[in-house]
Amino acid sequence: MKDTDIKRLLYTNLLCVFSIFLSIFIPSFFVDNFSVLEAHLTWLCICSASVTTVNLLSYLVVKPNVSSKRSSLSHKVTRALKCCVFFLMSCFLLHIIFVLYGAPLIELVLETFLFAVVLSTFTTVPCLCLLGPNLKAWLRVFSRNGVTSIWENSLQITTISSFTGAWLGAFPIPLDWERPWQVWPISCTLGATFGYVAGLVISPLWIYWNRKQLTYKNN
């Protein structure tokens, strides 16, 4: 393992975090009194497409999984059609979940289905820049000892981070505060948004620091 991937890593995994600052003032300048708690609805629009934008241009500048093999162009388009589709199943599923987890199935329709668009965004797009459309693959990261990459290392941790960021933001919701924050499903968003924030940061530094006992099968 070089150094110089894992500084890729990083600066990658930095330019991701950027995107989520764009998101938060970047809307200041064209909107009127913006915040990320009274315009939430669009702020999950913004950060959504921010995150989306810098995962695939990145991805397309690193190219960290490099193919020997060229793929003509109607291959390129129906990949790309076969991310589109897995992406907003991931949205659908995602949402189907936070219902049967105890989600407002009539009322707030608009907000949860967001929810799971910026959750998808932060796991499913990673994912299917890295390894595209290909469940087999995905189930090969994720289980255990699967991975073959340090980016799929930092996969792993960011994914997880966010799932866990989002969990842990509902805690606050049924309790008696009356926070702004604490109406579905402003809390879980942004334990999602610090979940992933906080798997890029410390990814890089946790596989430097593990550098030496991380082994991949393709080394």
The other form holds:
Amino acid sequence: MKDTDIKRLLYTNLLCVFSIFLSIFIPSFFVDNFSVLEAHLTWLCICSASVTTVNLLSYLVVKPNVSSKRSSLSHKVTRALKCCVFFLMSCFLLHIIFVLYGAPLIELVLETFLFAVVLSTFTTVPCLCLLGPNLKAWLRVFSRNGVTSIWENSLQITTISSFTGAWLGAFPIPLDWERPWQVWPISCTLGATFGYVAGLVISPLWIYWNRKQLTYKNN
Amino acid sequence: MRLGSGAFAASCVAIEVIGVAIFIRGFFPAPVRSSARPEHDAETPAPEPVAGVRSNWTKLPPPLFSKVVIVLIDALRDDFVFGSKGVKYMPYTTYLVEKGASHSFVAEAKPPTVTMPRIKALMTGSLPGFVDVIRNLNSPVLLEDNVLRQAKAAGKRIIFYGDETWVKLFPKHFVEYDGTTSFFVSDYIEVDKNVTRHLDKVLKRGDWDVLILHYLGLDHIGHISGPNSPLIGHKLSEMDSVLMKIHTSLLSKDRETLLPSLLVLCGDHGMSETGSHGASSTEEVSTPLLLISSAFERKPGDIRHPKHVQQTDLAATLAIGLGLPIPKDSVGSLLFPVIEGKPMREQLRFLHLNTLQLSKLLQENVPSYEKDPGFEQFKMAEKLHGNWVKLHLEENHSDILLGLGTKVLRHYLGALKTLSLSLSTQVAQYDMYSMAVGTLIVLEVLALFLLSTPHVLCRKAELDVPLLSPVFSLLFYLVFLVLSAIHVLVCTSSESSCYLCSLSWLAVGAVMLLVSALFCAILSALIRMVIDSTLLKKNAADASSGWSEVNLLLLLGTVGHVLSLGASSFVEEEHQTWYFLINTLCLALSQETCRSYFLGDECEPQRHSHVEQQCVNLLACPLQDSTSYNTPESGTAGKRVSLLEAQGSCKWWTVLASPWLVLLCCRLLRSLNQTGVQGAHRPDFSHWLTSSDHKVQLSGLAALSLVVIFMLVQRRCSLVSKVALALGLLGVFCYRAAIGIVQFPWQSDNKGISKGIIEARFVYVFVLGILFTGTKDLLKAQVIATDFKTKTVGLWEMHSGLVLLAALLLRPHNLPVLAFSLLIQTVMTKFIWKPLRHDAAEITVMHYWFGQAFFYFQGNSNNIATIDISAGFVGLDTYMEVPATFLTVFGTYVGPVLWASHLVYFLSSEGNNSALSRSCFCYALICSVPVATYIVLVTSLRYHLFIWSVFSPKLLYEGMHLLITAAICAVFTATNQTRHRRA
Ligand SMILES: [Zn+2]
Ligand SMILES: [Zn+2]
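Could you give the coordinates for the form predicted together with its partner chain, as opposed to the form predicted alone above?
After this comes the whole thing, all chains and molecules, with the earlier chain placed first.
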């Protein structure tokens, strides 16, 4: 593991953070009275799209996973299709989990689903980019001592922090402050976004800090 | 002295119960009550005070009004009448307020701003304390002295139409009534039509003295669409026309009779900006009070700012107006404008009666009443009054009389105001000394718990309790002396009444002994811990290896829940916290099952291999619970083996699917009963089921649940109890059919409804039978020392006996809760706890969490109103206090109790010596942490706005929960004792 690797990781992550900021500020030039709280659903779509784009771009440019194995076009297409299916599956799975957590079943379906989309953008899309549609690899990364590179380490940190953010975001809902952001699912989406951003910022720093202790099986 | 950790925990919880009881006694001041019971009345009314000569007026003054009509509009806020809405929608009322012969006030309601306590306040004039709420839980009948009781005793005929609550409060007081139920909040037209339809007939007849109308529609509109809805305007117009109808009818009658009549328009509470009520915001406590009578003078111009008075003032005013004695517990003062037009002698007489009643109440409730400024003022006014009467009887000069009279009047009004105020604040005084002693005991117990946690969890399940060592006995006497000195000091110096000071010396001495003994025990535990930690310091190695995600979640969840109790919203919505936690727990378990299945758990460090090392970590963190019940030797085999075993016994996918099944069950249960404050009015499945149109569905569901319960419970029972269980569950259905809640398919709809005494007692016989069989098996296992089997069967039979009792007490729509609870227990036992080999502490915490969640699944909340008191009447034809209390408490705490009994069974069936004992310790610890923290929180929040509406009921719930925990721990220890003797 070299410092250049960590630097590259830092820049990619900062790019992701930047894309989230863009999704907050750019639409207000095109749409009148745009704000994250009022036009929340629009913002969710824009944010999810921009984060996905940046992730895909960085995957194509940086190619952190050193899969040297040449593969045919058809293999690539099936792989891409599989990724799409995985993404949709994760959206639906998260939607189901939200309903199990007590989200209304019939009302606010669109809101709940978009929250699921955003959360899977923050978690599933990076996983798909890095690990591909390979469940076993996912499980390996997310169990203790299963990480094999700094990219996977960063992925682990951002995913866990996004989920934790969304989880913590549910706390203010029962409070009686009657603020506009306490409405389902705004506080949760905001929590997930904050968690994701925090994970992106923290992970390179944390890896840099612990670079002596970190030993990966590959390196 | 050596103690098993179970026995240690049980005794600690028992001591904690004492501490909490002392705290609660100090926190809830005894309500202001007159000692004279309402039964023995017929006492002569107080005569007029005279100086020297005899008064010729000893009877009660005659009534001021011949008829009284009270129009109570639920949730009528002051600005609906006096504000712009009133001007717009209530033109007639506005005319009466501005130009008519009326007096208008803004009456302030005291929280809780809920209908029943407010009706009580209006009719008794007293402020219901929270202790009353508990006391009156068993019988809804209002036992205190009140205006309606007095009116009935005086032979007045009372007619009532409106909210059913009145009929429950005053069951025999009305000569004619029609109660409408306030159950269907969505209906705001029919409820009021049901009241108004009687009006024409009753007004024409005129053979009554008091007419009470309680309109619910406005409150329902508020709950549906808030105070700014257009529906409000329509409703107010409707109410205005009702008022006009009554007023014109009364005016036409007034011409025929000698005395005028009185029309009262009032609200029981207001409405917040969201349309709800219950708390203490200005919108919720301000209600209009309008007194209309031709006896009053017409006003020249409009008065826009009505005077603020208390809601409790109405009772005294009504009593005087009807010529009745003022209710004994009333703390209100007479509304003076009502009697303003009377001759001076009558005015003084009325004021004297009211002041005398208040000062009597003060004498009975405040020991140092003579120092009260109101009382002094009263004595002064009474003396002056006597002089005035003397002058009056001597036919003295009218100018002097008038001058002196006004002076007496002023004194009386001042005295009334001060007395009323000091009586109302008497309710809200805390007995800080008792609270402090209670907190001290609870915190000492908690400290003792926390200090012995590492010892219990890692070493052995036994503790040394060095109470008798000589050093500590010296310290013990010292502490005891200091405490006694403090006690004497506090009790001699304080003016206000204090519970501990009023106790006998023996009891106080016992409490002080307890406190000092606990203090010494804590010190000794501290010293032992210091020695331990120096011994074990060398071994302190890898700290975080023992932490699995589930462990972390259990610890963080417990801490988070305890901290959340400081926020009123989290207390109101505590069910959300628990649902959230068990959901997360299930997801964490699902992750654990996935990982251990797919990865064969090679990444997991051998959790159970280094028990000794982990104990060192335990010293640092008391709540970590890593000691497994499987011994280290078998633990080294790791989880892989256990998973293979699991695959042998059950399919792998069942293991993976079981957390999701549990999640699904929880989601279904969640939509069965909406609870809490924000969600309470949302439609839920139980409302749908209990409405009379869906009796068939309810019967089907109840029958299905009973079958499921039988299937799940019978597997582990002996044959005898199997049969008893089946008959008992059949009896449960018969009981519900007999009281008319469910029906058999062959039954016609309109069958006579009985109280179902025989059916219920039939079930009780089987409950006792099963419990008896279980106990017999347990005793047999202890005496004969056979294999585990007898004992396990015995414990399961005890569990199933409790299940049967719960099935009887829970209302039919809650039977699915019971069925799902058994299902989850079975699934978790078979597919999660056994294959994944969780340790005893983890399983204990999980059982506790599920127990708490099921407490809310059955529709409970942290509000007193959700307690199902009907459980206390099952199978009893009259009210009997002890069984009724027991049954109500069991019915309320079914969830925690059943999960605890399952815990006992499960750990015993696993067959490990110390697991049960450790688990008992963990259970006691995890239950006492929230109580101790909550007591400290409540003390610091005692001036919070929601202290009476939110925090106090929760305190009572916590206290009761601790009592139940103590009982559970005692049972734990008892079961464990047999094991010890056997081993
Ligand atoms: Zn009401
Ligand atoms: Zn209401």
